Amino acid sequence: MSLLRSRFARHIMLCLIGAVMMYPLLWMVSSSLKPSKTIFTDLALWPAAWDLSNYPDGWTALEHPFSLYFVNSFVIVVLSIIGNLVSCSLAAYGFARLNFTGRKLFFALMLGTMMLPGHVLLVPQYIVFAKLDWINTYYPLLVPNFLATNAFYIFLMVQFMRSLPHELDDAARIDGCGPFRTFWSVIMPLCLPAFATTAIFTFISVWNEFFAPLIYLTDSELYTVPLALRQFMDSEGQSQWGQMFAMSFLSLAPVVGFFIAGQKYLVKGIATTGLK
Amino acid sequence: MTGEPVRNTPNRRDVLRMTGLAGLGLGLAACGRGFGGGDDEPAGGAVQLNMVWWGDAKRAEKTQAALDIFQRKHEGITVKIEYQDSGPYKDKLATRFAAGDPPDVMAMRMDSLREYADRGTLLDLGQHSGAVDLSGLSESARTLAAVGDKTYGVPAGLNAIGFVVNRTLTEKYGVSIPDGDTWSWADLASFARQVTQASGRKVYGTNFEAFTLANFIVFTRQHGEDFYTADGALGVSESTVVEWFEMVEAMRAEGGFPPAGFIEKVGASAEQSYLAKGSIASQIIPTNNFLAYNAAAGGNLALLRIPGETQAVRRGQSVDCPHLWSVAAATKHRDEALALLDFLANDVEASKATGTTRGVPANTSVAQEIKPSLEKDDQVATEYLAGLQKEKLPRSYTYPPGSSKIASSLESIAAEVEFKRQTPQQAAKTFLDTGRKALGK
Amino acid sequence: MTTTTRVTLPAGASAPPAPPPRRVKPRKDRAGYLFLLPWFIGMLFTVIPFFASLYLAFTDYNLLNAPQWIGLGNFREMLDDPLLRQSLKVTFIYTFVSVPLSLVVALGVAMLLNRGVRGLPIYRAVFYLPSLLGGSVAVVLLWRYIFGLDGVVNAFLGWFGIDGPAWTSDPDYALTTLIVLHIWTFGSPMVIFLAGLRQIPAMYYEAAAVDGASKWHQFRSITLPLLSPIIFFNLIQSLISSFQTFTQGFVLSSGTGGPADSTMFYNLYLYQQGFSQFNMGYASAMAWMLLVIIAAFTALNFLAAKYWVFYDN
């Protein structure tokens, strides 16, 4: 009886927190269904007047249909995830489980690059990319991800790999595995939650990334979804708020979908893969 | 505890699946978009101009329509536009200049004109007189882009600030609107108080941003002072700053102004304004937004001049522009870029296509010519500007380098005063100290 | 002002512990470098700009003309900059209040969810939503209606007879509001905690349960030590990102740091200096001072980690 009550209480608590978490999303959906004019005057979640045209109109309101922006964003996101997973896991394994000269120095340098505000790196980075003639291509957004430039994910994987028992490596070595075999068949499978986390975080951050695409892309046919969304609004014009909310909502769908699909891997840790 | 490492990698299928996705991604990539060799100039002697500005998709449509006409008239020149909203626009522009990769033609904010011009990055139109015909512009329009004896652009359009009053509300509460050409600041205060009282505080009589530089500059000029002097110093006196804030706080105290904290500063568009919401009856707007505000506030707005114009030492209002069109000094296509500027400033067809999205056309005869084709609200704004340009207004000087610090400092002290954390006297002193330090004068 | 000591600080302090010494060195060296090969090439995009900004910190650089060497000029100017002091104050308050709070909330909710609640995937997704929405421009428009003088929060407080302030436009409350919003986006540390919790072998709990250990005791003696590398990661990561907070302050104040500089984060002020006022030299100097501050706190944490972070080796 008390067990049931406590379980019930926990659900109530979770639902309450959930309501607070959901509110902005509901507001966004509701705003996307209102005529632009009443969005800021009719604040009720249930629209007084409906306007379903925001979706079809918003989809085609810009220079290119939104399908183009979605495809662009997808290409960048998928390649970024692959790049981050491959390059960061390699670097992380090196830092976490191998010994080599200068390891501490490089590790510190890697952490150091995390600590400097990005704004002061912008101009030097732009110059590097311009020298490579990569302006107005996807290379500035993609190539760094294949070169383990994202210290956050390396550090995350390092922490995960270091929490694995060291006997694993020893056992693998006794079995005749070199470092690459050990990495591939022993460590990698056990770090699936860290990889899932990296994939999810990469998806979210790259999908929402505004500043880098803004700076490096000039042709509107290369634009990503966040860049397109910003073209709906300008403080000097009559902004199409309803369409912006409609497209903002649609742009959330892939992220939420990926999170829901990917989250089962978050929990495939040692506990479930049956390390005995 | 580990007798045997996990040898059957349980995720081999996942790896395969990922590889499949990678293949898909690369397949899409193979279509080539975004994986070419950077910016390529068109072949065969054709010239491509890169033109950047801020605005939304609507403005883009109108601008593109004008550029289509330009491209028809000038065989061999194509114009590639790029636009963002105004915040990120300035970051990208600065980055491109810093990296030596500036656009050919760009929208230039008035408050950053001299940051760029003083460092020699913009083309002086005076050096190429004749390429851009400025003779159709009024004196006040022509001097907007003048720094010393050099001219760094043409106004993309003209605007001014004006006072809008919601007639629906004043009629509802039986308050009469003072004469818009001759009203004084005291008239505004009593008008605002009456609206607030008659509505039982459901509607506040007025709200204008004390921290917006354009508003305060008019007040300063009415006091016979140049906010920025000809040599780029701060010309406003401490007593004028004090008077400005005391006036606003007096209105707030007697209810004509909303209480501290009432106005949230999130979003600056017409639709989000408190005027549109119906919780205030009047405010100051840039005249080129009159149509948008009128549409958002129910279509019954009256456009008045700023109060105090006839009582003051001298006129305070001035003709301004939302932005200039400027050309980078480093452009490889100088003549083509200048031709585009000339087209935008003087071509009737161009202004018909763009309408008044960037204000009233700077060329007075073009403005008159396109007027009949405009919507009614835009005609009201056009007349307002035409009226101002016919009058003798004291000249206003360009914002000196470092002025962005002054704008943000005014915003900061306005909040200090609003929440009574500083007296107007303390605030004025802080403001002038910060401002003088920022300008180095 | 030597950079090398600064950069190596965390490493010197602790960094990854030395793996068992029995390995043969030259071979290991080669393997390590091979694994790090992509990272070495990537230095082109990270380390070169990193040191370029260090050079710019000692120059007068307005973005448009070539930088002029001015030695310690920027750093001297920083000593006498009231807005810089204000931005440090804002950033420190924000960091030291919101980081511990959001980590505790994230860990608490992760524990709650880890115990096999029915509908777990849904809760997890819902709790993660704010992190997806956080920086969205569309959602920021909503805050006015929630935190405004006559917004939802004040309506709620009104039921209890409390007259709430203007949460985002009053300089005395704006930072508090941002802290609340930050805690609300506890989703990312929560996801990492959840992943970490799953790394703890279930047999430990089974054994403890057989021994009759209480839940609290299990938490203290199994969960906390085994999760400590992940807690440590979240702590370092939150500290670093919190010191660099930009978007929250930028979006809510439209980039001004207002009202009355009450949300003027260090990074926001740096951005204003660099891109609004064309003082990129000064901004670079500010960036390197922030790096020193963050590195110092990180190093302290790495030092302290010896006493509470548990690695299995």
Partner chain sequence: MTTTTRVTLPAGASAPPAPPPRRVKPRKDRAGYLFLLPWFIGMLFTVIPFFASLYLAFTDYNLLNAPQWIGLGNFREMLDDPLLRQSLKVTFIYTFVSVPLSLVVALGVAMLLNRGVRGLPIYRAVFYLPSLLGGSVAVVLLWRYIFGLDGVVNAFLGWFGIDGPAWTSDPDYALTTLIVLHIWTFGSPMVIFLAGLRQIPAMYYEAAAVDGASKWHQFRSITLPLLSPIIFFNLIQSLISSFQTFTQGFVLSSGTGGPADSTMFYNLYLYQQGFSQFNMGYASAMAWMLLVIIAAFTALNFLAAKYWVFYDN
The other form holds:
Amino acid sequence: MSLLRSRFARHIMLCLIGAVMMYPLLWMVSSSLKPSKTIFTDLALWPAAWDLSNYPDGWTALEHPFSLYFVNSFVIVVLSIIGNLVSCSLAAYGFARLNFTGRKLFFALMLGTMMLPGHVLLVPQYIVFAKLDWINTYYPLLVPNFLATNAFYIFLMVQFMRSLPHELDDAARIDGCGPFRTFWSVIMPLCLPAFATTAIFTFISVWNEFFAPLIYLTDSELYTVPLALRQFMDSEGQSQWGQMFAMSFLSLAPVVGFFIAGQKYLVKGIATTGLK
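Starting from the form predicted together with its partner chain shown above, please give the structure in the form predicted on its own.
Coming up is the bare chain, nothing alongside it.
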């Protein structure tokens, strides 16, 4: 009986914590259905007055239709996922399965870059991209992903690849496979959970990225969803709150959908890489 009470108490506690965490999302959804002038006066989650026009009005309120910003974000996200999966998996394979001089040193240096604040590199990177004439293009947002610059994803894949039996490499070598053929035909098919985890983390981080597009993109036609949401604020701090919350809610749908679709692989990937 005491065990049953303990489980019941834990479930009640988890439900309360979940309700607290869900409240901002529920408030945003509720606010997207209210007239802008009542959002901060009507604090109830169930709107006293409904205004469904926030969604169609918000979709066309900016200089370009909001569909353009969704397309821009999807292009950047898809290419970033491809870049991270290709480059980080190759780097991880080298650290996890190949023997070469200085491997431990280079791996330690790679991990050390995780402790380097990104803002420290902001000015040097901007100067390099400006000299390459890449400002106001997607290149600064995409090219680094194809050069294995994210140490976290490399580390995640290294931990997964190290858990695979080395006899697989020996068998492939006996069959005449070189390092790249072994990676492509043997290791990569077994790394689906790690790839899915990397893809989900990349999707969430790139889709929500605000600072980098703000720095490198100046043409509103190239804006991503976070920058488009910022356009609902004017220079005096006023905002079309209802429309902004409506578009914010719609912008969450791809992230939630992608996370739910890959949740099984995400849990398996994290469990098998030792990231807890």
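Numbering follows the first chain given and starts at 1. Take the two forms, find the largest set of C-alpha atoms that superpose within 1.5 Å, and that set is the rigid core. Because the structure is predicted, anything quoted here is derived from the model rather than measured.
We note a C-alpha movement of 6.2 Å at Leu16 between the two forms, with the rigid core held in register.
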